[in-house]
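Only one chain is shown below, in structure tokens, and it's the form predicted alone.
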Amino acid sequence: MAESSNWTHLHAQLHRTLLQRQILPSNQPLLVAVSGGQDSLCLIKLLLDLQSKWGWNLGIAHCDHRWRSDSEASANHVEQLAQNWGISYYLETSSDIPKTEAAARLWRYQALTEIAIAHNYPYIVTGHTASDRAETLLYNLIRGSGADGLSALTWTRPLLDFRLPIADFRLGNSGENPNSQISADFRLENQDENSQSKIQNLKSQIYLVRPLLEITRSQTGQFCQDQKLPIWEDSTNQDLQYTRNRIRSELLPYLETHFNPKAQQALAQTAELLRADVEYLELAASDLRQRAMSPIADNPQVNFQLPVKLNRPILREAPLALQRRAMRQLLQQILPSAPSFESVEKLTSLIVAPNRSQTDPFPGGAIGRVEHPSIILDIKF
């Protein structure tokens, strides 16, 4: 598209980020997540408008989760708004209403990956915004998050990576309970074994792309009334009853107007310096877990198959930060659901603990004891 008058400030922010950051690699297939709300809505036209510079194929998917009286007309006006622009459009309605909001977004990434897999997108594009980061930021925090769930919304990841974070949802929270988690593994209860293989197979192809993370909420509506966008208003955004809606409406306006006018660029930029912190702890945290596992017995294998023997010296030489990021990332492969703060302590507890000590057991049943100089994690018998 020409630089004319239709080229705005968020255009050039766009285009410049994905120069920079390369999430979005020209001539590539989208699959962009319009739910009709004003995010979106800025999302899939700004990327429309730049689609001559980069050569992309875009498509629409909409996600109906059939919570609103008024979901079918939505589906029905992002529907009318494809057609306008002249391109393909992709409805998936849930069979069953979901129950909360941790099913409904284990679902809607279900069904995001199903339009994926059939019309070979590679790329699913959503619109989070910076609004979204620092909400996502204050309601992990106030969780009692580690540094990985305040930098929980990333620019790009593999779908591959099953495990999402409950924080991550737009509409809420799941049930109010701060120790919830999902791990979710894209299981498609209701398709056949060939089609459940060719997911697994393609899986690992598709990527889940933010592009928008650097621009705020206001930006979004700004533009949308600027280029005349019909917002279809989510109503159950301003439902109080959920946290994430507490934290959108109530405490970040006050944040902003008592502490820091500029609170959400702030918390975001906070969340991708932290990000980076992550990512460096984690691969930090691989080695170090990779270093202290021990083959065991009659298998010369090392994985993550029960027994695990773990060497303590190795594991006690490391800083208390990445002991803990190795025995999570063990536990993760190890336990039925996702590690809770209490399991990774104890756990961890044993690196310096007298010989003989062991833990309660986890979930699914496995123990952890003292073997000097070893942990070894097993079920007991």
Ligand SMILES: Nc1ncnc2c1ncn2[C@@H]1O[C@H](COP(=O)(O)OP(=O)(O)OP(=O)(O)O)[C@@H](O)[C@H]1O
Given for the second form:
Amino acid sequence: MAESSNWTHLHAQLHRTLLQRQILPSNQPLLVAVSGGQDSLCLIKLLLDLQSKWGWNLGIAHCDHRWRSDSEASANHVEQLAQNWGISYYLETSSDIPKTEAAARLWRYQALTEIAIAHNYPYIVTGHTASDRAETLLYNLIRGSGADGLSALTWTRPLLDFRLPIADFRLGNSGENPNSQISADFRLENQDENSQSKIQNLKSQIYLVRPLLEITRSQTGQFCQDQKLPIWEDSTNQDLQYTRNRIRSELLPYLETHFNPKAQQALAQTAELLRADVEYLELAASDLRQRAMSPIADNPQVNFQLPVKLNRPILREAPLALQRRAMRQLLQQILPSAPSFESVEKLTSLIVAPNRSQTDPFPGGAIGRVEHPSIILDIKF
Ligand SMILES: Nc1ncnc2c1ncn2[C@@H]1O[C@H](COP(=O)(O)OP(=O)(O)OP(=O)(O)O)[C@@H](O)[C@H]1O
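Switch over from the form predicted alone to the form predicted in complex with the ligand, please.
Up next: the whole complex, starting with the chain shown before.
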């Protein structure tokens, strides 16, 4: 097919990525998260230009955190763009100004998910780039992270957390990660049976997709310039009190100048490789965990209901990497928030500990204890 003269290298690259990775099916409604910055403007323009090939129905969502004095003006700017392109525009405005970056992100994902549910969009698309991936890797590396954190930005993931109904079962939920927060909030806000079942049905249907993970920020910047897209500059991006901004404007340029001019792409590639490793290890760990979890007398089902009983001889045969992951998966299901490194190590150490060894309480009150040949995890003994 002859391409329009507007067809650029980035159009071709995105089209290829979508064909290869199958992350955005054709003929679907897509809700595009547009902040007004260069990455999401590049994203929406590319998707608009590819729309006729893929048969999508595009809508724009903008979240006003009310963080900056110009936030309303920036929302109006995005609305105007949506009008010019003739596509639906949805705005969510935060009632309370979020206090931290993390709180703002949690609120934003919740707001986007609410718009998607209300207007039947199965896909939310964001403009995260290879540069974001490189920054996330560095950020998590400095804070101390395993392979999971280093490969944190994935191409696609379900936006609502399937774990919560189980996690909530015994110890409640404080919502440490964005997924948990979203589910927890929906649970609070949607008490009646009808809306609960609507959310239940939608859980398997809303995906977050990040199709620009192979494109760098300098490429999106160049694209916006070439296409004359009116970027709304976010003044907080320059604020060096935020770690992420220092990584972006100080650390990465330093690495590029002094170590590797293609540091961003290299780091993003490392994240991509680690992601596949993580997926493989998580599957193997899940298999180990299932083999090691056995039914106990007053709880004949093999599930995450406390008390949980684990077979130590089965666990002992596995390599440490899988032991740790299996223990973490278990803790993710029963603790009120994401398990810390210390919690995982504490439970893992019981695999070889002497009979009657016991942990101090995990957050939420559960305790692990060796009752030869098992580990029992329960609220109290
Ligand atoms: N206020 C917002 N409203 C809607 N979507 C947003 C908003 N902020 C961020 N996003 C979405 O999340 C993606 C990544 O967020 P991040 O905070 O890294 O964005 P950013 O630095 O503001 O990116 P951009 O260059 O698109 O503004 C954005 O590309 C966009 O798709």
